[in-house]
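In C-alpha cells, the next block holds one chain alone, the form predicted alone.
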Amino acid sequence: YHHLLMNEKTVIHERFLPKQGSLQEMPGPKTLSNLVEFFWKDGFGRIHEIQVQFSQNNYGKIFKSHFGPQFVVSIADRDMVAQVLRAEGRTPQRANMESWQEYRDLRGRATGLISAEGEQWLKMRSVLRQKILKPKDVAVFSEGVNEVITDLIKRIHTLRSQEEDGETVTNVNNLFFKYSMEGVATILYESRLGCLENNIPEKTVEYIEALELMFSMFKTTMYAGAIPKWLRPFIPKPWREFCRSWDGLFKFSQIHVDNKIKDIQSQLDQGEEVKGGLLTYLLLSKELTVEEIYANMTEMLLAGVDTTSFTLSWATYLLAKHPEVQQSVYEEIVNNLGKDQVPTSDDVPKLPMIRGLLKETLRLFPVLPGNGRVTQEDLVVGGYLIPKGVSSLCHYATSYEEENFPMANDFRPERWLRKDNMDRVDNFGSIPFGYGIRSCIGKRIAELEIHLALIQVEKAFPSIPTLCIHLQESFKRFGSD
C-alpha cells in the first residue's frame, strides 16, 4: 500500500508541478544584439523603454541579458519580484557595484551604506538606522527643512520677477536640484550651503558641478561598469569622467565633516556641552570609523539629492497637468492645515492626497527604474532555476501592468488613499524605495523634504501651471513624456 502511495504521489507530483527550466531555456536578446541595443543605440538612456518592451511584447516577465560582462536575469512581474524580495536573508546585496569598489580601492575610500556589503553594511546599517530610519526620528528635521523651504519660496519670487512676464520659471528642475540638495545637506552636515542664495558660495558650487557631472554621466557611470578593464585604455572616457565626479564629491564632503569634527572638538575644550544632530551624533559616538562617515555622508547626498528632485519635478509637472487634482490638494490643504500654518511632519497624516501624490509620482517616473538584487541562494522563480548572483527586478514595468494598478498610465492619486485605519495599499507593483532590510534608508528624508515643500509651494502659488514648468532634464534620463 505504501508503495502504491508513493508511486501516486510521483505520478501527481509529475503531472501538477511546474517543471523547472534552465537559465539556457530561459528566453532573452542574443549577446551581440544586446550589445548594440545598449553601446551603439544608446539603450542606457532607454532603460525603462527597453525594460517595458522586453517584459510585455518579445521575451515575458522573465528574462535574460549581458551587459558587457555582466550578466542579469530581469523580472517584471509582482509576485516573481515579492518572492525574490522576501528570500532575502539578513544581509541582502542590492547589485553589482564593482565599479564603486574599484574606485574606492583605487583612492584607498572607505565604502559607505550603498556600496558595502555583508556583515560591513549590516553593521553601518544598525548604525545609522537610529537617527533617520523612523518616522519619529526624521520629525525632529522639519524646522530645518522648512527654513529651506522658505528660501525656495522666496528664490522662485525672485526668479519671476527676473522674467518678462513675472509668472515664468523656466528651469524648475535646477531649482529642486539646489532644493534637495541644500535640504539634505541641512540634514547631514548640520549647515547650510547657500544654493538658495543669489551669489553661491564657490565651494558650494564646485559640489554642485560634481553632482551635476555625477547625474549628468548617469549613461557614462553604467558604460563604465560594463565596459571591461581591457577596454579602458581604448574607450577611457566612462572611467576617467566616473573617478572625477566621485573625487569632487568626497572632497566636498570631507570638508564639511572636518569642520564639525574642529566645531566639536571646540566645544570640548570650552568645555561645553556638544548638541547636534546626525553627524555630531556619529562623531561622538565613534561607532563609524571618519572615514567610514566621510564615505556615508557622500553616498547618502549623492542618492538623496535626485530622488528628492526629480521627484518634485515630476509631481509639479503632474499637477500641472491635472489642475482638477492640484485644486483637491490645494483645498484639503487650506481645509485641514489653514493658509499661514507653517506645516510639520505631524501634520502629513491629516493630508492623504499630498501623500498619495508622492506614491503615484513615483509610480510613474520613479527615480531609477528597476531595483538590484543579488540573490544568496539558488531560487526556482517563473518556473526557471535561477542561481545565486543574477537578478534585477523591473518596477517600471510593473507599476504599467494594468492587472497591478488599473488604468494604468492614467495619474490617479485618489489610488493610494485608505478606506480606513485597517486599510493597507500595499502592492510589490511599485517599489520606488525597495523593499525589507534593504531599502532605501533616507526614505523617510526624503519624503519629508518632498511633503513639506509639495504643501508650502501649493499655498504660496495655487496656480502651479503659470509656473511654466520645463523638465529638460529628467527628460534627458527618463525619455520623452
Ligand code: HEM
Given for the second form:
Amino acid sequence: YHHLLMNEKTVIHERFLPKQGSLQEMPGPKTLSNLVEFFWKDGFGRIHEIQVQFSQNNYGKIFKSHFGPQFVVSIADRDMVAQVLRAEGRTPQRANMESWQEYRDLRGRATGLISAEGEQWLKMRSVLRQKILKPKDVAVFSEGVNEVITDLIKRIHTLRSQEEDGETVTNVNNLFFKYSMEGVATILYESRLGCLENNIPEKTVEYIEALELMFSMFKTTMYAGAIPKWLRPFIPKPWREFCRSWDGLFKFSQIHVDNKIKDIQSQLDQGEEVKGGLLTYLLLSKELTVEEIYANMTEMLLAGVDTTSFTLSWATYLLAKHPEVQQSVYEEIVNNLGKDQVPTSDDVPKLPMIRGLLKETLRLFPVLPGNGRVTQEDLVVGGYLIPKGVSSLCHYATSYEEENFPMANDFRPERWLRKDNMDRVDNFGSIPFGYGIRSCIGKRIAELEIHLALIQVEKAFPSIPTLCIHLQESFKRFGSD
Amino acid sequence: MAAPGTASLLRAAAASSRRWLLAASRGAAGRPSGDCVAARTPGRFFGVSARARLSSEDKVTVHFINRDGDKLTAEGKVGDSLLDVVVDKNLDIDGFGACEGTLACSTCHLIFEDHIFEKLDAITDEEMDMLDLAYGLTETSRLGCQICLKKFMNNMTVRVPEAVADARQSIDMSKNS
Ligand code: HEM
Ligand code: FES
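Next block: the form predicted in complex with this ligand, after the form predicted alone:
In what comes next, the whole complex appears, and the chain from above leads the way.
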C-alpha cells in the first residue's frame, strides 16, 4: 500500500504529526490467511465471530484486514468510531459498490440509495428522508402497520393450533420474515401482499420464494462482488447468480410500482382525487425518475425485510431465554398502556422497556456487523494515518466492551432506561443503524414495525418461551451455534 | 427495464392532477424544516394575506455565537425551527443541519442559556438518542432542528459548540509545540 501513502497531503500530515504510524505498521492478519479464512472457512457466515476474535484477542483496537480482496481498516474503539463517522463530508461513501453499479449499467437500471454515490445519492436521499425518516412522518404508518400486526397475531394462533402441543411455533423466523415483508410492502408499495394469510395468493408465494432465494443467495452474491473481474471467466457462477437475484428483486418491485401507476391513472381517468402515501407521492411529485423509484423501492425492500425480521426473532429469543425480563416488559405494557388498547407510535414513549429491548437486542445482535466508511480525507485515527480513499469498518466489537457496557455479555434491556431527561450516555459504542447523513433511512420504519409488533405479541402471548423453542434453527445463518 | 409507456403515462398523470400535486408538495418538499409544521401551516396556506398579517409580534430575534466567537443575529417567525432560521438567513455555520432536520446527524447541536433551556418543549426519545451522539455535549444542549421559535425566546443567545475539527486541530497544535 505504498502508493496510498505517497501523496502530498500525507507528507504534510507526517510533518505535523511525527509520531504516527503508517498502515504498514498497523497490526493485522496476513493477506493469505485472511483469504483462507474468508473463502474456505466460510468467512461471511461467521463474520461477526471473526471480528470479535480479531479485535479482542489479537490485534487491539485498530487493525487492518482484507474483506475478500478488499483492504479494510477495522476500528473497534468507541471514540475512534465517533471520530471516523463524524468526519463525514457532504456525500459519505460506505463501501466500494462497483459490482452493484456494474449490474445496473449492464441492465440499464438506476442506482438506489445503497448503491448510489456523490450528488446522485444526495439528490435521492434529500427526497426520501423528507418522507420516511422524521419520526412524525413515520408515525402516520402506525395504522397500516397495525393491520399487518393483526394478521400476524391471527397467524400465530393458527400455527399454534396446528401443532401437537397447541402452543409452539416451530419457525418463528419464517413468520417474522413474512411479517416484515408485509409491513415494509404496506409502507413502500402502499399495498398488501398477503404473506400472512393461510392461503397465500399464488403470485405472492412466487415473490416470497424469489425473495427468500435472493436472501439465501446473498452470501454467494457477496462473493461475486469480492471476486476480481479477471477471475470471472474461470468462476462464472457467482456473478451469474448475482445478476439473477437482482433481476428477481427489480422485477418484484417494478410490478408493484407499475400497478400503482395504473391505479393512479384509472383514478385520474374517472376524475377522482388521487390520494396516497409514499409511492403515490413519489410518482406524482416527479422529484425522482421512474427508474430511480424502481431502484429505490428494490434496494429498500432488500434492506428492510431480513434486517427487521432477524431483529424481531432475536428479541423474542432473548425474551424466551429471560422470563424475568419478559415479565417486566409485560407488566410495563399492562400498567402503562392497559390490556385492550391497540398501541400506536404515540404510545411507545410510555414503554421505555420496549425501546430498551430493541436497543439491547441490536447491541447484542446487530444485523450488520459494522459501519463502513471510505475515508474522504486523510485521517489520523488511534495514532495511525488512514489516507483518503481507504475503506474503514467501525465494527460491532465496541458493543461488547465492558468499558462501554458493564456486564456486556448479559442481556439487560434496563441498561438503556434513563434516570431522567437529562441523563445522557455516550453511546457511540452501539450504533446499529449507523450515524449521520448516510445512516439507515429505514431506521424509524424499522423501529415502528418492531416496537408495535413486540408490544402486541407480548400482550397476546405472555408465554413467549413456547412460542420460540425452535428458534435456534433459524439462526444457523449467523453461525452462532 | 421500464415498461415503455410508463414515463409518458406518468407525465400525463402528473399533469392532470396538478391540483393534487400542488397540495401535496406544499406540505412536503421545499425547504428543510424541523417538526414545527403545525405552527407554520397557516402562514403557508393563507399566502399573501397571512404574510401581511405577520406583525413584529410574530418575529423572534436570535443571536448565535459561532465557533470563532462571532455573533450572528437573525430574525425568524414564531413556529420556525432554529434550523429554518439558519437556512433561511444563510447563516454561515459550518456543517450545520446536515440531515435537514431528520434527526439523523446531530450537527444542529446548540447550547442554550439556562433560563431559556428550562422553558423549552419537552424532549422526545428520538432527540435524546441523537443528542447522545452530539459532540461537546453540555447540560443545556438541544438539537436546533427540534426547537421551534416562541415569543419568550426573543433576543435569546444560543452557542454553537466547538467543532470536531477544531478540537482535532488544537490537539495537533499541542503535539507540535
Ligand atoms: C432492524 C432493522 C434495520 C437495521 C439494523 C438496519 C441497519 C442499517 C445500517 C447499519 C445501515 C448503514 C448505515 C451507515 O452506513 O451509517 C443501513 C442502511 C440502509 N438501510 Fe437499514 N436497517 C434496518 C432496517 C431498514 C429498513 C426497514 C429499511 C427500508 C425501509 C432500510 C433501508 C436502508 C437503506 C436504503 C440504507 C442505505 C442508506 C443510504 O446509503 O443512504 N433499513 N441500515
Ligand atoms: S439537522 Fe440533523 S439532527 Fe438536526
